[in-house]
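Quick heads-up: it's one chain on its own, the form predicted on its own, in structure tokens.
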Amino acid sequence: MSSVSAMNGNAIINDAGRVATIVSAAQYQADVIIVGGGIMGSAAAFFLRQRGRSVILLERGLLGQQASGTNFGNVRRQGRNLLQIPLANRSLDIWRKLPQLIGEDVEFLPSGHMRVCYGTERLGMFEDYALRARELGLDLEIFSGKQLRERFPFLGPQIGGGSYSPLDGHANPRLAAPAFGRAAARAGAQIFENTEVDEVEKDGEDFRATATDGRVFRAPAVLIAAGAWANRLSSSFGESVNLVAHGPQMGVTEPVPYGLKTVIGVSASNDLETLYFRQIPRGNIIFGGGNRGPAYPDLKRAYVRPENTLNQLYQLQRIAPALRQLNLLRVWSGIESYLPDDLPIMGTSTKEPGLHYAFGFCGAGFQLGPGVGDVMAELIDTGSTVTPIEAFSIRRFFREDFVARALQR
């Protein structure tokens, strides 16, 4: 089994008495360097250790501090692009056994996920999606009319139907990435928090990642999982993509008696109506959705707009009128990364062997996180993966047909 090695700042003298090498700062060597300590990077570190690979994980702040820790906490498969369903299925299998796998509880509850719509216009879309998803292993139930009211009596009168996924649920995003990171560390991974990477470059047979404080990390393989900051690193290898940052608009209410076990999300053509909410066993209602707010990766800041919160509270009472009297405790945002086609980037570089990517999950990466880590560990370790991810390759942004369509928008 490989291990991480570190060299301190010493001059190495050769037989002739000349200085052969001067190491100006600490250097670290491993099989794989991971840049980015969100849920994808932390999970990849854990699964690489399960495969016997030595790992260095570099995080500019604290594990799970950015999008992985500030999202809604949805562990849902339905509503995704169908290309993501095999990956989402693999990830759900991991979510269901997390306490046994990593030794910690991240408050995953397979409480079910209900995707509703106003009126009945979108029911046909729900039915078509359910038919195609079933072929990929995702079973959904369609509810409308009397059956809808009997099963979900708290829904408002404007709700006309919904699609129910009984095995989906929710988890605590503030716990998940740090828990994976601790499990990876217990398994032997080297975790470096508060370590900002200045550059990653190829140096002989290895990649060299240099931190802003001068520390140097070397490995023959690199995984860039740096979220909204990833494009700066991919660009240095000639693979720049149109990655943009937005801030989710989130809030939490005062606690009330626990009774809402199902996650509710609205499917609508109007972004203002796309609210989602869940109740945690402590009683608080957590909600998000609607228009996104501004996010500034260079400043590491994202902001909640008051008008977005007011719209969320209005939408919340439309969906579930019984929640209209709740007091708001807190609002927050984070920095999420988005790509033009709303699909993530996963897989190998088109330019440099040994370079791998997993970023740009367009606000829907939390559920996928454990599966992404497992898939990327498999890909780095073996050179392939049993889960189809070709549609997520970065090479799609450099194909002539994709570029032509982008220029027409």
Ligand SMILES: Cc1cc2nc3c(=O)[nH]c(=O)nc-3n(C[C@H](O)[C@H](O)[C@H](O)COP(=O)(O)OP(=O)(O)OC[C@H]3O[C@@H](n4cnc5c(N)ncnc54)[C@H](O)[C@@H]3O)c2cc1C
Contents of the next structure:
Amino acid sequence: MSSVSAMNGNAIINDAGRVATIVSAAQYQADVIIVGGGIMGSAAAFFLRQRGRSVILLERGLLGQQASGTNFGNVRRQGRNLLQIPLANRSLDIWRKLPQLIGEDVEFLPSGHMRVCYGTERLGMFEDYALRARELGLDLEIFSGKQLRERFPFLGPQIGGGSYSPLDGHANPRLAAPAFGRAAARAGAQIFENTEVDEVEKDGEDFRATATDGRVFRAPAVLIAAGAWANRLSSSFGESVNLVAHGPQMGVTEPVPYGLKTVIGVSASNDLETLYFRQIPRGNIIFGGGNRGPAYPDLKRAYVRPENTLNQLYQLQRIAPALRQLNLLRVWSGIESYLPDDLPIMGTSTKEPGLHYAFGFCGAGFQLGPGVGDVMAELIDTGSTVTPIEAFSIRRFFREDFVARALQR
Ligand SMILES: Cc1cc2nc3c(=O)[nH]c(=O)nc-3n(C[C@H](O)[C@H](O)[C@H](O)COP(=O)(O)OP(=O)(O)OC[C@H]3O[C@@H](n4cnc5c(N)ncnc54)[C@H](O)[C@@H]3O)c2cc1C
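Now that you have shown the form predicted on its own, what about the form predicted together with the named molecule?
Zooming out: every chain and molecule, the one shown earlier first.
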């Protein structure tokens, strides 16, 4: 990844009469500093450059190394809290034109997403959701009985119905954030990998972000997009939130001939049953869901619990009995951050003008990523956004009614 340096030096005459150069702590300046190079930060950098804003993106490791690169790859709108649908729609529009927009293919396949249930009890809920989603521009088809069997013959006998979203699909998480980063760099963003931000402070008109190696970055606007690590930075501005980390568990099987184009996910009140899976054109089946494992942001580690994997394999053959024989190749997890109401934080700080947040995507931020980047760039550039995000403001955690409810829990 290219990084542009702008080291300042001061020339002085030393005691020996020679010209010496004191290299002061390196200083870098831009319109916007982004902390965190996951899909949110990388996409925001790209869209800010599209708006002509100069950008510095600071990533502690490599772009897309954390949740954005370890996730399942679901590009799914249905099943979300309806408050997220306008943002998810905006994001889907970007997913669909990504190769033209960023010049790289991130393997987005709009091959449909099917949300299924055991028995028929949840079908009423699916229908109600579909009615309300349609008003927001998300069209869903409900399947049950003969139609379900004809259209999805591989589903097990316990599956009683489902809600199908034809335009949703999946993409390759290993590719998406780095591709946005490369496109942003080609457009002139300054991207610094292996650069950990120690602190962000207000300094006159600017924010000053200091890296652990002493480099200093300045800009009048900052976007904190630091995933599970964001709370340390927001806390330093008096906006501490209850951000907790978990590790959703994933697995991938050996490849078999490609035939399952639709992404399948179970909706159930019992977490153990909430498996989801997809087949990639190479043939492997990737799956996730069920109980999450432990995640430790400070150690940068999320662990897989074998008993969760065993449950996933059991659930997989319940949904699609034909997958029973497959060998498991690999399991993994990643560090994702969650908030008490399962909604992300997006928008401006309530404390410091110029400070912006986009973090805490509660297990569902990959689909939203391109839209979040676009919306945050619009917000930083113009001061407002046409996509409603007020419900995601950090302000909600400081309202008295919310705090009172949280204390009662
Ligand atoms: C296993 C798993 C499966 C998932 N499956 C899906 C799915 O199928 N579909 C879906 O929509 N969502 C899914 N998600 C959720 C989705 O991956 C996340 O919501 C999304 O990637 C969050 O992106 P982010 O950029 O906010 O965070 P991250 O990708 O975590 O990026 C934050 C970045 O900030 C950097 N950083 C932190 N602190 C600092 C600092 N002080 N200085 C510099 N850099 C810093 C980190 O190194 C990191 O790279 C899943 C998540 C996981 C973990």
